[in-house]
Structure formats: C-alpha cells, structure tokens
Amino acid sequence: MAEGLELAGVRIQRNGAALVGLDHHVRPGEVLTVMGPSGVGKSTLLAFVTGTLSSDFSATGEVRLDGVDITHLPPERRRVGILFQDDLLFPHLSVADNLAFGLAPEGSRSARRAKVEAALADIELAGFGPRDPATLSGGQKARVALMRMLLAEPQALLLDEAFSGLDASLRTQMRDLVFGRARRLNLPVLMVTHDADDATAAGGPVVELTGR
C-alpha cells in the first residue's frame, strides 16, 4: 500500500477544453506546489481531491489516500483537510467553539474541552477560548483555522492560496507553522499559490499548470 495522496491519471475538462492533466504521489510530509495563472485550473484541481467539483466540470483518474481510492467517496469520509486564503471562522461561535467543531463528536464535554484548551496552547493562544473571532489577528485568526482543521484529523492537507492574506512576517510565520506541522503529523500536503516564495519555503516538487 502506497502511503501520502496519489493523483493517479488525473484529468480534468470543462465544455471539452482541458484545464488539469496531473500524476503524482505526494509522501507523507512532502509539498507538492501547484503553480499557475489564475483560471486555470488549480482551485478545480483542489475541488476535485475534496470531492466537491462542480457539475460543470468533467474529470477522470484516482485520488488515493494511503493506497484507497476515495475519488467516489463524499466529501466528509474523505479525510482531507483545506486551508483556504480566508480563515472561514464562524463569527457567531467562540474561538473554543470553532475549535470544538473540528473534533469528532464522540467524547464527553470535559474531554473535549481539555483536547481545545491544549489545542489552544499548542499555537500560542492559551485563554482565548472565550473570545468572539472579530477580536483576533489575521494571524491569529490563521492559526485558530489551522489548528480546527487538525483537530479533526485529516490524512492530507491542502493549501488553496492559504498565505496569500497575510502581510509579509505573518507569511513566513505561518508557512512555518503549517509546512512544519505537516511534516510532524507525516501528511502529505498539495498546495496550489501564485507565489513562487511559498513553493520555495515548502521545498517540495513544484507542478506548473498552463492551462493548454
């Protein structure tokens, strides 16, 4: 069984034209960057590893995580987390609280809370569990985004322009953090940026797509 996230045959069209044509094996702990112009292709490339193309697409080959296929699975028993250039946070939940959404539901309320509390000090954020989201830093909002998204465990990671937001320090700050979570947790990770800094800092392999 092959372990990380393969990308076996894939290939992606829209109205007959072709947009992606992607094989790789992505190690656990290892970047692959997808690099490109905007339009083509590398959002609906992301969308497809989730699960959640859009009908107005086509798309064949096999998206294997740790050798099963889960190209047919729904979205929610494929095990892959995103990151997005948004932090998505649920403004009507506390920090705990978004942070408590990544969990399984199983567990009673006392271990939930302590698996939040650590989580929470785990990026530095010790005793914000009660703050509403707004009152948080682009970073730390990032970082709370990063750590939900972990909580729930998922087998690979992927990036979608996930550092684009950020000022310049806040960047170098978090593609740290993540790039050196990932390798921690052994996940694989596929990254798709504009920016040729983040495939540098990620080290890994680096795919350009033209859109031909």
Contents of the next structure:
Amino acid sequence: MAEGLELAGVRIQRNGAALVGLDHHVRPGEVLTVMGPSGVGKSTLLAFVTGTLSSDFSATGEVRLDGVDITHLPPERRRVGILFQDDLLFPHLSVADNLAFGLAPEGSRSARRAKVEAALADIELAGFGPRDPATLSGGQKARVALMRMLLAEPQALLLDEAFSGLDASLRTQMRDLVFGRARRLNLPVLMVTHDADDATAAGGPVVELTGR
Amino acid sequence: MAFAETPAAAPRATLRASRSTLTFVPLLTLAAMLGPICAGLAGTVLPALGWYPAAGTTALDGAPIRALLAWPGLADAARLSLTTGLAATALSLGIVALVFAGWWGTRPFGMLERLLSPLLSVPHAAAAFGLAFLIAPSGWLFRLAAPLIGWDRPPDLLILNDPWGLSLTAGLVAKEVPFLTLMALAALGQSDGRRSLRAAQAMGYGRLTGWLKTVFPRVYAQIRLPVYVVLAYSMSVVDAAVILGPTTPNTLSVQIVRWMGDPDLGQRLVAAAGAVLQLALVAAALALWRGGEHVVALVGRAWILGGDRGRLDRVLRPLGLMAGVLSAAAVLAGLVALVMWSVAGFWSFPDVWPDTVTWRSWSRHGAGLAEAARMTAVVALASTGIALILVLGCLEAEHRSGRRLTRRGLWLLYLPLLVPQIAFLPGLQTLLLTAGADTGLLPVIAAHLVFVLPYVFLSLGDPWRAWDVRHATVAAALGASPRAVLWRVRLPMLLRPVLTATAVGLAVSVGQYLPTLLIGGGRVATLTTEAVALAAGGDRRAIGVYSVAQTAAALLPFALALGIPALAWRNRRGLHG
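Just the form predicted on its own so far, so send over the form predicted together with the partner chain.
Every component of the complex follows; first up is the chain already shown.
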C-alpha cells in the first residue's frame, strides 16, 4: 500500500480544453511545491483534490490517500485539510468555537474543551478562546487557522498560496510552523504558490506548471 | 496508460442523495409563482370571451367585450392608465437619474439615500393617504398657506382625485423613487462607475453630464426590469388609485374591481374583459417604452458625440436634488400628517396643529385594529415563511449543483411583478369560485406568495452569492457535511441579509391590497384592506389610525432585521460590514 497523497493521471479540462495535469506521489512528511503563473489552474488542481471542483471544469484521473481512492468521496469525508491565503476563520464563532469546529464530534464536552485549550496553548494563544477572531492580529489568525485544520486530523494538507498574505517576517515564522507540524505529523503536503522562497523553504520537489 | 476514467462531476457524485431533495425546490418555486398567474390569466380570458358557467353563460360570443366597449368611461379610463403609468415611470426614473448623476458619492446624496431607504417599505396606501392629507384643499399645505392668503375655510379646488390623475401620478412617483434608487444603488455596486466618472471629469466633463454619458447606460441596463415593473405597476395600481385617482370615471383597474364586486354576477364578465384590456394596455406601454429606449439611446449617442461638457449641469444639479428631496419629504410629511390625524382631537381649518391630542381614535378602533393586525401578521408570516424556505432551497440547490440563475430565469422571477395583478387575480378568483374552493385564508396566503417570492429572492440572491465559498471548502475539509455548512456556517454568517429579505417579504405582504381583497372574497380583512376601505368615508382620524398601524407593521420587521444581528453579533466585528 502506497502511503501519502497520490495524484494519478489527473487531467482537468475547462469547457473541453485541457487546463492542467499532474502525476505525482507526495510521500508522508514531504512537501510537493506546484509553481506557475496565475491562471494556470493551480487552485483548480487543489479543488479537485478537496472535491470542490466547480461544474465549469471536468476532470479525469484518481486521487489516492494512503492507498485509498478518494476521488469519489464527498469533500467532508476525504480527510484532506486546506489552508488558503486568507485565514477564513468563521467570523460568527469565537476563537475556541472555531477550533472546536474541526474536532471530531466525540468525547465529553469538557474533554473537547480541554483539547481546545491545549491547542491554544500549543500555538501560544492560551486564554484567547473567548475572543472574537476579528480582534486577532494577522499572525494570530493564521496560527488559529492552522491549528483548526490540524485538530480535524487530516491525512494530507493542501496549501493554496497560504503564506502570500503575510508580511515578510511573519511569512518565515508561519512557514516554519506549518512545515514543522506537517513533518512531525508525517503529513503529505501539496503546496501551490507563485513565491520561489516558499519552495526553497519547503525543501521538497518542485513542479512547474506552464499552462498552454 | 491505464487511468480510470472519472466522470465529470464525480467528486460531488455522492452528494446526489442530498441534492435530489433540493432539485425539485426550484420547480416548486416556479410553480408557486407562475401557477397562479397562468391559471388566473386563463380564468380571465375565458370569461372575457363569454365563457362563465357560474353565471350560466358558455357562449364564447365575445358579448362581454361588447359590453365593455359600450361603457362610456372606457376611453378616459384607458387613457388614464397609459398617461399616469408612463408619466409616473418617466418622472421617477428622471428624478433618480438626475439625483445620481448630480450627487452620487457626495454628502447630500448620502443623506438622501438614508432618507429614502426606509421609505421603500412604507405601503403604497399609507403613502397615498399621507400625500392626500398634505395636498387636499383642507390639508396641511393649505393650512400653512391659509394665513398668508387669508383663507378661513378650505378653498374649493379639485386637487385629490383630479380628472387628469396628477395627484395619483405624484403619489406613485413619491413611492417609486425610493424603489428605483435602491435598485440603482445595487446596480452601481456591480459596475465600475466611480472610475468612469473620474475619467470623464479628467476630460473636462461636469459631474452630471459625465455620469449621464458614462455610467447611466450601464446602470439602466441593470435596472431595466425594475423600471418595467414600475411601469406595469403604475398603470394598473388599485389601492393608490382608489385614494388619489380620478373618480369620473375611475381608472380602468379601479373600475374592474367595482365590476368584480357587483352583486350581478354578469358584471364579472365585463370585469374579465376589462382585465384583458388592461393587460393589453400594459403590454402596449411596455413595447412603447422599449421603443423609447432606442430613441433615447440614439439621442444620447448624438449628445455624447457632440462632446458637450456640461452646459446644463448648473441648472440640472439643484433641480435633481430638489426633486429628490421633495419626493422624500412628501412621504415623510405625509406620515407625520397621518400620525397627527390619528391622535387629533378637535382640529379645525386653518389651524396647523390640532387643539388637543388624544388616544380616543386609537381606542375606538382598538378591537377592529387588533383583529386586522392579527390577520395581517398571519398572512405575512405564512407567505414570507414559505417564500424564505423556497428561496433558500433554490439558492442552496444552485450552490450545490453549481448552476447559476440564467437571464431567462431572471425574467421568470420578474414575471409576477410585470403581469398586472388586476389582469390575473380576477380570473384566479373566478376559478376558485368555479372550483368550489372557498375563498379564504389559504388562497390569500398562496396569492401573497406569488408577489413575496420574487422580492425575497431578489433581496437575498446577491448577498447569498457574494459569500466567499472558500468558507464552505474549509468547513468541508474540517469534516462538515453540506447540511452542516449551510446551518452552522453559511446561514449564521448571512443572518443579516436573511433577516433583511424576511423584512422585505413581510413588508410586501403587509402592503398587498388586491390579492387580499379579491382572493379573500372580502372575508380576509387586513390593515391594508381596512385602511383602503376607509378612503370613501373620509374619516381622517380612522384613516390615520389604520394607515399608521399599516406602516408600523411594514417597518417593524426592518427594525428587527437591523437590531437582531447587531445584538446577536455584538461581539463579532467581522460581521459588521
């Protein structure tokens, strides 16, 4: 059984015209960087992996996660986490409730609360639970977004220009945090970016998409 | 290469189960909107030709049409429908265009905008009564003028119900200016008007001329359907025409209602023939307007080619602002007049204020008022509740299937607002009678739904689609099902627009006169039907009481729609636009 995230013969078309294709096996703990100019279909590729491809597109090929074909699973059962350029914290929920949203619905209420508290302490935001996410700084929001995704215990992580919205010093910190966590959890990571520094920091293989 | 072929929509294939329950919601919505219209039109055309078993005629000989043609008031009534409708629409659009062209983005514009938006929900009947209380010979304006001119009794002038329909036109303009303003604001949000205007100004164009030449064509293309709605509505309105319109003869739509209410069942055939004529008139006026658009476009293109930088700006800018302020002030002052009359004790001409203020009128009408308010609430809550479920179902189906509303779909959405009520409601009533279905509460709710649905859809559609769907992607990646995404993420985040759409639906239902009157068979008495019924009697205190109650019923939901999200999300800065 092949561990990690496999994209086997993935080809995406828009209105019948070939847009983007990828064959690659991302091993656990490895970061595959997909680079290319905007409009080449990088985000579309990720949408295919998360199962949220818009109906303007059609696709062939398979996505396998730890040997299991997830191509036909609904998004919520794929166990594929994703981080975007924006934190996308739910503005109507407190920081703690945002984190709890990702927790599996098992365990007692107090156990879940304890997990959230521990997670907050883990990202140096102890005591921030009741806060309105809109009152957090950019770096704090990014950390909460990462931790929320990790609490859902994904088997793979996708990064869609995840560091582009941060200023230079914060970007380095967040890269270290995200790549460090992914390596520790042995997650295969698929990152799309237009920033060569992201690829360097990731240290893994790089695929250039040229478009057509 | 042996890659498994994956069907196009494969990733979402497993959603099919949840989608199947949703796919029929758009169909159901269409049926709820168009079913009554089609049935009603059929039920109008057949009697107009002479087929009406309930009255014992199945001749199909066109006798009702001959009877209609024999009515001496027909030519005047038809002319009035055309002139008031076209004048009200042209004036409303002209005022809105001038206000936007001259003042969009300025401080006075912001003030006028804040003044106009709540006026949108003021029911037509209340606005019409308010205007009547201002411009009647014994109204507020003449009381203010009396000491200057030396009147000690109201002048003998026929202002209300004037034979040219001028006061009716004025009442319609005052109500349609807020509507078109809001529509134009929404349209401007989707066009890059600000930069076009700046570019035009940089080339030396005045603000007003620059806006008309560069931004207006785009905005008009977006608000064309709402303008058609205004035209169709203004030509065939009943409640405002009963209050402000001519009486010798009535406007065609009012006369149709008279015929419908005649104890002689045979008159219903004449009413049906009149309804067909009204429909034809509206269709003809819409065609005429469409032709007018081409003429205006031709003239406008020549004007643009001429390169005029804005000779008329200096005259038209203050004129537009004055017209806008005047139309808002008329409705506001009218509302104040309604409130004053509802609490007035003795109030003789030419006193500007009543001698005493008393709750007597309110307590005298208390019981009837409470019953009418209860009925209003039942019909409004039921029709809006159903509309909300259907609209949310449609929008969610659209989201999950990835199919957007097409241009044709938008036309279908506007159809209930373009076909005059008076053209199909009589037929619907006739059908219900023929079918033996008792006219009553449920048919009234269904009839209100026809008009509530499009407004709820139009109000909620844009904010619903503007929601960042990446929130749904993240929630799904966190393990949330489509249902959980809807209930735990999307609806809470969109609480404000959902409540606003609810308030719009309630206000539309509260203001409905004709569906309540005709489909209710006179047995469903709401604040609106009661208020309009008082028009003939001229008891100003009773009219004041009912109109104020009617306005409050329409405004209260908007206050709640503002207040509830502010309270529920008081600690959530990210949800306060």
